[in-house]
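So this first bit is one chain, no partners, the form predicted alone, shown in C-alpha cells.
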Amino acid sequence: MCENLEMLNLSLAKTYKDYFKIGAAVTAKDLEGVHRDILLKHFNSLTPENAMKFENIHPEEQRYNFEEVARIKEFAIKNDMKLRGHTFVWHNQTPGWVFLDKNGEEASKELVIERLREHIKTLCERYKDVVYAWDVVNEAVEDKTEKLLRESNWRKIIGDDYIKIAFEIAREYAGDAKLFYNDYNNEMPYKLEKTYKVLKELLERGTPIDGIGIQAHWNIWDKNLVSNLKKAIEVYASLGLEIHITELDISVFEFEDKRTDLFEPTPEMLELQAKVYEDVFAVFREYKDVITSVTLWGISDRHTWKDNFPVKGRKDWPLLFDVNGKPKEALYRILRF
C-alpha cells in the first residue's frame, strides 16, 4: 500500500523513461512549494494549464501576455523538461476581438486567418526551443448531436477548412515540434467514429497532422474504459498517428453523480481509482510504440479543474497525489510493474 517505503524513492519519469514522457499541467504557482518538489521528482514534460490559451496569452490584438509562460519555460529549461503547447484553435477561451473587424462587425475570413497566422507564428518562434508538441486544434468534433463538426466562430467565419488551415500555418513555424489534434471522449465509440472520419479525410487531403491527443478525463466507474481505450489507440494508430494522453485525471464521481456531501474520498473510491490507474497505464505501456507522452491534468488533488465541475460546490480527488501532496495508492500501482 501507500506506506510501501521501497516505493518512496522511485520517480515516475525515470520509471517510464523507456516508454514515454510523463507530463503535468501546471500554473506558475505550481513552480514552488510541494508541487515544485513533485514536479522535479516525477515529471519531464509540462503543459501550461491555461497560460497559453488564446484569451490569456493574447488578450488584445496588439498585446501579448507572456509572463506566466515565461516562468514555466524557464523552469522547464532549467530542469531539463520539455513543454506541450496548448492550444492555438479552440471554440472556448478565444477573445472576441479575433472575430471582429475595426468597426465591431464580423471579421472577414481573410482577416481571421491573418490574425491566426500572426498568433501561431509569434508563439512558435518564442517557444520552439522547448515545445516538442502543439495542440493545434482542440475539440472540433461535435459530440452532442449527429453533426460531424462543432459550431464555432472559427468554423462560421473560415469554413470547415479552418482545421486544415490551422495545421498548415503551424507547420510553417513549428520547427521540429509535432502537431496534434486534441479532444475529449474520443475513445468513446460514438465519438471515435466521428473523429476517425474527420482525421482520415484531413490526412488524405495532405493536412500535416502528426498525432492525436486523447484527453482522458475519465472516472472510476466506467466498466468499458480499457476496451474502448485499446480500440481507439488501434484505430488512430492505423492512420499513422502518434498518440498522446494529454489531460489525464480519474474522477471518483460518475459524470451524472450530483452529490455534494462528500468531503473526502472513501476507501472504496481510492481503491477503485488505484485499479483504474493501474489498468490504463498497463494499456499505455502495451502501446508504447505509438504512445509517446502521458500528461496528468494537474499535480495533486489540492488543485484540479474537476473541483466544481460538473457539479458546483463539489470537491473531487482525481490525481496521483492527495491534497497534501502525498502519494496515493494509485501512484504506487503505476510504479509497481
Ligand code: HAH
Contents of the next structure:
Amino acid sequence: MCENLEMLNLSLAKTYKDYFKIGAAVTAKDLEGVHRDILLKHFNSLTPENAMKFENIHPEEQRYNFEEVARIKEFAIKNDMKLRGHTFVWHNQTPGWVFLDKNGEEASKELVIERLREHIKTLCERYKDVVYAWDVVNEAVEDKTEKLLRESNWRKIIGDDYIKIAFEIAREYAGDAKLFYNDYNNEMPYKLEKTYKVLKELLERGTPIDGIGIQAHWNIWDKNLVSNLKKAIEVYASLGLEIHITELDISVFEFEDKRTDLFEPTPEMLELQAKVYEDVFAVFREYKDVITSVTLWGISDRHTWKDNFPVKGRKDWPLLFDVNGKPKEALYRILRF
Ligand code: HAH
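Could you please show the structure of the form predicted in complex with the named molecule, as a counterpart to the form predicted alone just displayed?
Full complex below, order starting with the chain above.
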C-alpha cells in the first residue's frame, strides 16, 4: 500500500514515453470531471470511441457532423496529445445511404468508391494536424466460416479489392499519418493465419498498409494469451508492419460466460486481471521496436462498451480505473517494472 501511495504520482504516459504512446478511447463527455483528470495525467493519445465512425460523422450524403470530434481535437491539441482516427471502412455503423443510389437501388461500384474518396479526403484533410494513424479498414477478415473475407456492403458492391482501394485513397490524402488495418482476435491462431494471408497478398500487390491494429478485447481467463500474442507480433512484424494495440480491455468474463448475477468484480478476478495486464504489458515492452502505440478502449469501468457486449446490460470491469475513477491494482502493476 505504501508503495501504491508512492505510485499515485506516476503517469502511465510518462512511464512509457520511451516505449510507445498510451491512448484511450473517448467521448466528448470524458473531457470533463474525473475522466478529464485521468486523461491529463496518464494519456497522450486519444481515439474517438464513436465520433469518427461513418454514421456519426457523415450521417447524410450532404451533411457532416464534426462537433464531437472538434471538442476532442481541441482538447488533444491544447494538451499536447495526438489522435488515432477510427475508422473509414467497416461493416458496422455505416449509414445506408452510402450504398444506395438516388432511386433507392443498390449504388454502383463507381458511386460507392467516389463517396468513399470524398469521405476519406474530407476527414484526412480536416484532421491532418492531429491524427497520427488511421484505421482505414476495420474487421474485414471473416471469423466464422472458412472464407477469408467477411461479407459486407463494401465488399459486395466494390468487390474484394475494396480494401486495396480504401488504402490507396487514404494514402493520397493522409499526409504523414500511418495507415492501419484493425481487427479483433487477430492474435488467435485461427484468425492470425487468415489475416497473414490477406495482408501478405495485399502488400505484395503494393497496397500502402503501414501497420496492423490488434484490438485486444481480451479476458482474464485465456491461458494462451501471452504465447498467442508474441507469435502474432512476430508474424505481423515479419511482414514489415508496425503494430498498434488499439482497443485494449480485459474482461472479467470468459466470452462464453453469459451470467448476469455479479454486481462487483471478486478480489480473485481483480488479482487475475492485474496479472494479465502485467503480463501483456511486459510483452508490449519486449516488442517496443514494432509496437508504437497502446490504446485502452475506455478510461474507467464507469463507461465501457463491455457493459453491452457480448451481453447487453451486464456490467463488466475491464479497465485500469474502477467505477469511481480510482486506480486498480492492474494500473500499479504496469507502472512498476
Ligand atoms: C470493436 N469491435 C470496434 O472496432 C469498436 O469500434 C467498437 O467501439 C468496439 C469494439 C469489436 C468486436 C468484437 O470484439 C466482436 C464482435 C464484433 C465486434
